[in-house]
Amino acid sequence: MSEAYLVKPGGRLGGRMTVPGDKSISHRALLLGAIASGTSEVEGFLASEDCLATMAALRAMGVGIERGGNRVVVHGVGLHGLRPAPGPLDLGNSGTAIRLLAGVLAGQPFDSELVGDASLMRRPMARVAAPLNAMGARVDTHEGCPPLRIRGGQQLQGIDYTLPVASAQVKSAVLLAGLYAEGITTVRGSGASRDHTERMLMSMGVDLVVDEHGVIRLTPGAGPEAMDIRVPGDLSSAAFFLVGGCLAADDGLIIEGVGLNPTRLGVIGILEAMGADITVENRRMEGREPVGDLRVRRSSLKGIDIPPAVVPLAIDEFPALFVAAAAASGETRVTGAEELRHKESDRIAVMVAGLRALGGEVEERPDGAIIHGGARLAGGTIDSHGDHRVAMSFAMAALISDGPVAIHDTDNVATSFPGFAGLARAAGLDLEVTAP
């Protein structure tokens, strides 16, 4: 039986807390550490199911990795030191892992097959296969979805590629394949997509430059060289508590040591435009990544039109933002967010259905929704469809509900936020983990 949450109304958030390490950076620290020369030590690693799937795949290809809690030591094998896995590599629920690994494996001398759980096997992969195949790789999909079957021994060529949609995962796959290609690999049109891959590659000595127009050029030959990495707290995980704090932190809630990469700040900007009282304290740099402490207080939120241009900056945080919109006075319009339909669930449809199940008034649109906020929710039962971010978002919805919120199918919360339930209780949420 799958796990479920029962969250009672009336919670009040406060105190100081830390959230687990950034999932995007943890994936990249493992992957780049594995193909680097030398040994990398990673502090603050997120031991989530997604990141552990990446770790297992790399170990299956001969990479030595030691883990103790949130500290990981990766013994890099160099660009050409990976070995064939004994069978298909199972990446669980992780879209990041399957797409980034595809870029690395496109340049290997051996064949590979990448699979995942039922959700991952439905997610679109043609978007990553197409540019890799344009580089000379042989990447086959099943009707555009996993499994990904990658033929080894292909000579890759650098290409000049314009992303049809801003996507950090596709961009990263192309850049990682570029490490194995002849000639320069150029990526354009990345827009505001997250840039953790570029920052880490540059830190590891790879010849990568980003010009004033955001055009990325990678010249193979140098690096990557091993380095020590400190992973900051994940802003995507902090987002649930930022929203919860806006709803119920009378005396303030402080979230310490959160990554503040400029390509990830969309959720803070959107909440501030809605009237959120959020301040950043103790700003600092850890490696090439900016970090700070976030203080949030109960706020009078108002509905806004969210500009499509900022959607890529907050794509993973929209489930939480839907809850903020339900609490806000007036109407919030989300447009240009069709990408939400291709996540672990169809997040537009699932969030609309969930808010309606709690008595909210929401209009679904092909690329977003119109949320009519301002009224307290009634409580009710939510089907999270196995989507971790949906489950955690509706846990915060209990703060504006008149009755309990029961959230089914919450097992996958561990894919990004192990320990969420305990941390939420410590912050003041009245949450019980149950079986249906």
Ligand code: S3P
Given for the second form:
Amino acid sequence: MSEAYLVKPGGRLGGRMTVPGDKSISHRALLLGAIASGTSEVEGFLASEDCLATMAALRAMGVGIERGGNRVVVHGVGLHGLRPAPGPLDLGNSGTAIRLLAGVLAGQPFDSELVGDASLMRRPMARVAAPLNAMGARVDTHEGCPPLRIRGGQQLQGIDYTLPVASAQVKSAVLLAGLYAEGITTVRGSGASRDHTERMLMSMGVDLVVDEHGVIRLTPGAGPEAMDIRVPGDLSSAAFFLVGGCLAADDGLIIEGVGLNPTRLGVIGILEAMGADITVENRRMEGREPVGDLRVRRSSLKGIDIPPAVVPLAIDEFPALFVAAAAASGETRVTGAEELRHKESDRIAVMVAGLRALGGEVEERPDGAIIHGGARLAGGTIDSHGDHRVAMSFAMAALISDGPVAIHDTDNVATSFPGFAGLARAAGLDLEVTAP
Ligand code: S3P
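Same protein, different form: I have the form predicted on its own, so give me the form predicted in complex with the named molecule.
Below is the whole assembly, all chains and molecules, this chain first.
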């Protein structure tokens, strides 16, 4: 039996809060810090299960990493300093960890095997194996899924690669392998996906340029050099509270210190197009990443057609957006979002099933859904299918429900948002954690 949430209707959100550090940036700080020369200090690190899986994998390959709370010191071993792990590397639930590590390990002189939990073992890996193998690596999958078996000792060559899907994980794997390749690695068609890897590599002295068409060229030879990194709050974690705030923050809810990288801002744009009252205050830069405080107030949301072009900019926020759409008057159409079926769960199927279980009206489509919103939900029982973002999104659905929302299988919330239940309660949600 796993942990569950019982969320009662009638919650009101308000006050000031911060959310934990950005997951994508925390993974990259560890991974790039590990292969950099010198010591990197990371502040605001997300000590979630996913990032701790990356940390354990790097330690298993001989990287010295010290952690005290959210402060981490990474003693980089340099590009060629990793040592073979004693056994398979277990990346738990984390697609980012397995795919980015695959890029680094493709260029090592030793063999590696990468595995994960039941969800990760079902996720598509041919999308990283194919470009890495085109670079001369030897990466095998099991019918396109993990385990990834990587044969070391291959001399990689830079390639000119056009991404078939807008995926930051695939783009990052190719760029990281490019650090070990002969010649220039070029990645195209990646404009829409998050660019934290590019920003961090440039900050660490790697010769990486992005031209006006979004084409990335990495020339190996320089860097990465260690640097100190301040991780902003994760906009993907703030998203649950942005949606909750639209539904129930009469006096406003302020979320401080949130990362506002332009490649992540889809959720704010979509909510604003639905009529959300969100303002950004205190904009600033932390290193190369923009940061600000978000203020959200109760808003009357209306349904919209979400443009497919913005889907990659909000790829992790669709579970929360489905709940916003259920609250919005009229129809919200999600199209061009087939990638959602390949996340920690099939997020189209699981969100459709969950909204229906609460009494909502939704039509499932191969690449999205049509959500008929505006009516209050009845409440009911949700199976999160072990998906952290599904569980947290349905916690917010209690704000528009007449009866309680029980959410099963919430352990994995700790993969991205340790402390969610406590923060949600402090913000005003009537949420009880029921022990196994
Ligand atoms: C991530 C990229 C996204 C996102 C994931 C984190 C990253 O995946 O869904 O949660 O840190 O690079 P894709 O790049 O596969 O879309």
